[in-house]
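Quick heads-up: it's one chain on its own, the form predicted on its own, in structure tokens.
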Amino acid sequence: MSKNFLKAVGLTVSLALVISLMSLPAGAAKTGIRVLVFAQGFAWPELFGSTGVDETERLKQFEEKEGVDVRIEWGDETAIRQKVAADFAARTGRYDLVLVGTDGGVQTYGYGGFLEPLDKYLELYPGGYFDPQDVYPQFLDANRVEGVLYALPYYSFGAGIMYRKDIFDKYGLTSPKTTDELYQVLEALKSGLRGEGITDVYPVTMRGAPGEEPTLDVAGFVYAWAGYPAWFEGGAMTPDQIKEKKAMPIFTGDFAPGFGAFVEICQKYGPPGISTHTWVDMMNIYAMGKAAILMPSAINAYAALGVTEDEQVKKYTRFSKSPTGSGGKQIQSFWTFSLGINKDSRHKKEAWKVLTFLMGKESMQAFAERTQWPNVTMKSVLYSDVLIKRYGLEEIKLNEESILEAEPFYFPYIPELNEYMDRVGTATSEAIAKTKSVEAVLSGLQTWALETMLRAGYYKK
């Protein structure tokens, strides 16, 4: 088993429980449902308290009503990913609900047969806590592999630009609609800031740390510059397409322009140390007022608004949609924090009840009330009073447009995606840090990808 398989899937945020109808007779035994997740204290505090270990009255009510005993296990992100992978590999079914994400986990585990298909549950148990008609289709589609739904989304996001309107106004700038305009804006910001002797505020903050994180954004740049998911010849997206067309990796081909643009922007316009920056660094830099733009994962600026003490950041931060690249497509950055049912769970019906409560309207509204982030899955919650009051109707509509215009499938859905995400992100970090040239890291990626696909039998006659 590879190191990357054991690493498995996720992004930062977490999980908890509660769900659907039918009271049981007093004294009836409850079914234990084990949940494995990270982000203790952040996910579902309305159910598990601010510490993540205290059952609230709401959770107890749910457990009593549904005859379940929700047992949640927390840990740091890496440890949880490893536990998910280890449980799947051992086929023990120890955990009923597990954290997966749409950046490798859903794909790797869906193709591997480790996740329970969920479409039949939507048909057999309609209504209740979770209404799929209220969820933006893109967030559900991203959790499908070959058309089969394997997980439900909690908090989710698409791409966008968050920027400081006061700084833009000072230099007579407007939010860029194309990547050509983006370069012009970044250069104008750099010239303006340096011309005033401001050396500790940077035109943009993005993420470039080694590992899988930057790949969500890098792949979005590749998509915008190439005009299609340019990882394999012809934009092949699935194992069958790659095998049928014998589509070779093209990391030194159409993948290269978008990759190079991402690296160049980080190097020329980002803060020092950006090759080590994660989403947390992006958030903190923007929160401290040290960047005029945060992109393309705008959610991290919404997180910054929740922690910043800089009044200018609070007052003048604005959202705009992602720029369109030379390939005619918008830069993407799309992800959902998702939970799936372990294929080896012995209590799948009860696990489904818990899953739909965790991902349902009540939990989603609680997330919006608590975080005041517009990065929610449901239209009814996005247009709820708390978010409209916080951002205004115009910004809420822009967020909705960015979701509706998003393309979740801007990178291939293959079993090896988990490994690719790690390799591409690490190559990005090396190029930004200039430990290797762009050409060298892409050549290395090309060689590794070809060897990986040959070893997996994609090009057999």
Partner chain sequence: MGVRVYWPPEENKLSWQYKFLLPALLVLLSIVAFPTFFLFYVSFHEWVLFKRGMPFIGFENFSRVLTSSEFLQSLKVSVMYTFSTTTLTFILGLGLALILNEQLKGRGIMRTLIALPLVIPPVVAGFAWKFALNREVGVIGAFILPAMGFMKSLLADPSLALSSIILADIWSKTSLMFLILLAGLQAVSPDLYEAARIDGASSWQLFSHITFPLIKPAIIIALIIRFIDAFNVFDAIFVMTSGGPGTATQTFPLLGWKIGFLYFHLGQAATLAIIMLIMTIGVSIFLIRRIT
The other form holds:
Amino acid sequence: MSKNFLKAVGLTVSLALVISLMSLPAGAAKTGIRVLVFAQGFAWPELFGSTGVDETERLKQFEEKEGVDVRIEWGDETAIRQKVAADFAARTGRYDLVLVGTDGGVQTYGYGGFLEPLDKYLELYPGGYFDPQDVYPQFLDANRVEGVLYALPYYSFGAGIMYRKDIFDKYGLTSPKTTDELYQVLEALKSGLRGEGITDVYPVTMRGAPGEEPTLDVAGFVYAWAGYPAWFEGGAMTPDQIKEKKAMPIFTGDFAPGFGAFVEICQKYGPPGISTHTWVDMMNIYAMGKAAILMPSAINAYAALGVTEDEQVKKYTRFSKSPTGSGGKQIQSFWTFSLGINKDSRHKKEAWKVLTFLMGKESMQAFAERTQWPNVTMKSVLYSDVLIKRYGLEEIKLNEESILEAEPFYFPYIPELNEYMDRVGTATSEAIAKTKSVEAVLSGLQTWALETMLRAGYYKK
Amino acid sequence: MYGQKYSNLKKLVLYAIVFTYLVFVLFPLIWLVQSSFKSMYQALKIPPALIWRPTFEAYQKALGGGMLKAFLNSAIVSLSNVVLVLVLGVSAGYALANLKTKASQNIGFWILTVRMAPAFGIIVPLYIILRSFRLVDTIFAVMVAHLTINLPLAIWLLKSYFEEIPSELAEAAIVDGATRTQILLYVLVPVAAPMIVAVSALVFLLSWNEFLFAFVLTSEAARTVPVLVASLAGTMRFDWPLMCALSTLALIPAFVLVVYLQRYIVRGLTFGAVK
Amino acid sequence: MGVRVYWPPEENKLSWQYKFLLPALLVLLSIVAFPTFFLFYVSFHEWVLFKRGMPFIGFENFSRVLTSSEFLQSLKVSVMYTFSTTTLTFILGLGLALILNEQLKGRGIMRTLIALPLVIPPVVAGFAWKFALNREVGVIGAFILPAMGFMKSLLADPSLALSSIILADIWSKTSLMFLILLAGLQAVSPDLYEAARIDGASSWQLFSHITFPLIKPAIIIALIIRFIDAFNVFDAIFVMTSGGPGTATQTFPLLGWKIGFLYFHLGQAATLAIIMLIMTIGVSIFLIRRIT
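I've shown you the form predicted on its own. Could you give me the structure of the form predicted in complex with its partner chain?
Zooming out: every chain and molecule, the one shown earlier first.
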């Protein structure tokens, strides 16, 4: 070691500092609109390439024309939701457009005043990119909180059953119209598969991981069995309704039958690992040809079709509308991938332009062509050639019916929704894994919900 | 043990233990690498195909997705972290090893507590403060965040090593009229080389692999490799082969580094001079 | 050589140790001062993202967090998880370091291979194990284990899920212990063994009388660092089980993440972070005091 060593260290340190300081951002000429989302690769492939990082000609033309620079940030779902929350908590307005799903994001951030109400933009700046008349009203409505529109939907889905026609035919089964029939079909599949000694194909794949993952589906079951969104007495949906009627939570009441059915089906007919399965596992199992039915979030089977190389799965997968429960309603699973404008954004008008461009017809069409999923928001795209050619007019019609018959408001729209979603999902996982009985987890939920609502002042005089 | 001659049987037992462990270590790695040459469907097929026609699709996607820039960012962040941590950490570790007062031990312990803070608690304030200095999406921000993870680790590892070195070494040099800086650089650093090299390797790898801070604090200009991995192979279209390919690519520079460094971790250093 | 007392002038003013310490201290202080203050400030306020205002509520957050049922469950899981993974990775790491400190043929390549898992990002390691252990499509869980007659789902069985995560942890974290301890072993001069062996000491005596006392500082710090990291693990567990089934693998960081970023109770999340910090400090002090 010598003086040279010291010099070398000194040099390296200063070099490191200089390089890192050089990377400080330089000012851009166009208005930069930052977008924070997930689902890269298949969301907007014609704008950002299949990797999500190359800008295409179409995007560049748009940027040139409107004088904006679209900067998109991708990440996985968990990470993105965390980043959105961190940015809102810091109130920096760094992100102009942020991802807000209809499973808690729209509600929480809408009530919290973090999102710009969009109704007046629709009127003031109709623009050529996005035609609200073309969008199925259910998808727009799902993004309204107490009547105010807070976000626009991109790919979106309703519930359905995706099943393997070859397996159904083998056992002489048809797609179930009611939940009673569903049980019969599942039972027949189970004994049929068992009779043939097949142990690695399961009658059904669903998701039962803890957290908000399964809650959309569980809520859909509850809705079908109770006949209404049975979370609070009388099906109260908003903070005002809950306060006005002093509606208490009813997790041990009407919520219970649908919840119990979901758990029972998972336990009896699902794969062994179902209590930690997320949509990824659900999709993988279906793609690998290891399940006869995927339900009720049919979109995950459409995703599986894009992955699978199993000829049977490709050839014999069919869609059918989700069955009707004892409450006279269909099982739901309804969600829209939405973007909203950050209230603290400094370029709301430009952000709106980008928003309508991203959610507009051309983008939706490109999505359909790329993914071949029929989970699109617009009638004109659902009935476009590419989808009809792929699935046939019959199945497209069925998909449309499932959207039109869907009830977007099948769970309450309250600011605490995210926490409810998480706790219901975790309770589901716990019950499926048999850590606790269904009764025990539901009474736990009930106690927690009562306490929370009392503390939040819902039942004050 | 310890350099003595072994009976063949003893040697056999030692080899058997290490080999068993190596099978456990290598199996997932090999599986990861081979998955990168398969399609998603093939990668999940049971029983797994041992012979298949490899696809390079994942690598094409990976290389087309701004991988070079991310590698460069990661390299700058990790290497500058190593340098900063060594400069600050060697002297601080040496100082702490030689401080025995209550106050100084408290300071030393406080340094360690920096590493204890749960990420979910400090991510929001860190974001706020870096944003207020307009430093979000700079390599500098990521570097600063990584210092909180790496510097306490380095200081404590080096402190523990300096404490092991017999004090006669330093005392002899003082007697010869050396300053503390000279003692540290010319006497102690060479003796502590194994730990310094180990610390460099750890700091480099922890920084190279760190995801959460790097993700929240960057947008596009300063994205590191793990952030790019998440941003390319994220959810919905869950691209497992792509994730494997990116990891395999990220493995290469790190592997080269470990191969290069490991020989320095164990080197025939002796304290013969002071004995 | 004549002995003369010589103190360099630099040591007269401020003791040299503090001068050496100061740069690192200032750097760390400047980074963490605000986050620390913020953490404490927020923990005494009710900060819920969807509510306006941020009223001071004293110790309310603390009593709410500490009395919730999730807290106890997470405490149990965290203690079991942290203790097992720290102990197991330590024992394995030390054993491997001792073996590979010997003059064995091919030890260079074996060391490198053992260090390799460090190179894999924790998220990817988590996914790799999740997919490998998966009961329906995983190479281990659906192929190797069933062939051996084991039919349970490792990740979905409440009694096995935590062990599966610990297995993945051993895979990815033993390397760290191995590396630190191997480096620590280099401080032990071979001459010491020579002398002891001439006196007829056994292998165990060599270890307990020479090696162990000399590498004790390295062992303590390796244990503390592993403990701190294990107590704070988020991504690997989240990826493998999301804390499930139910809450069977929901450690404190997963709970804290939920409270903060799913429930949006940022005040309570900060409170949990402080509680975790206090626990970590307590255990670390215990380790330092008890073993030294």
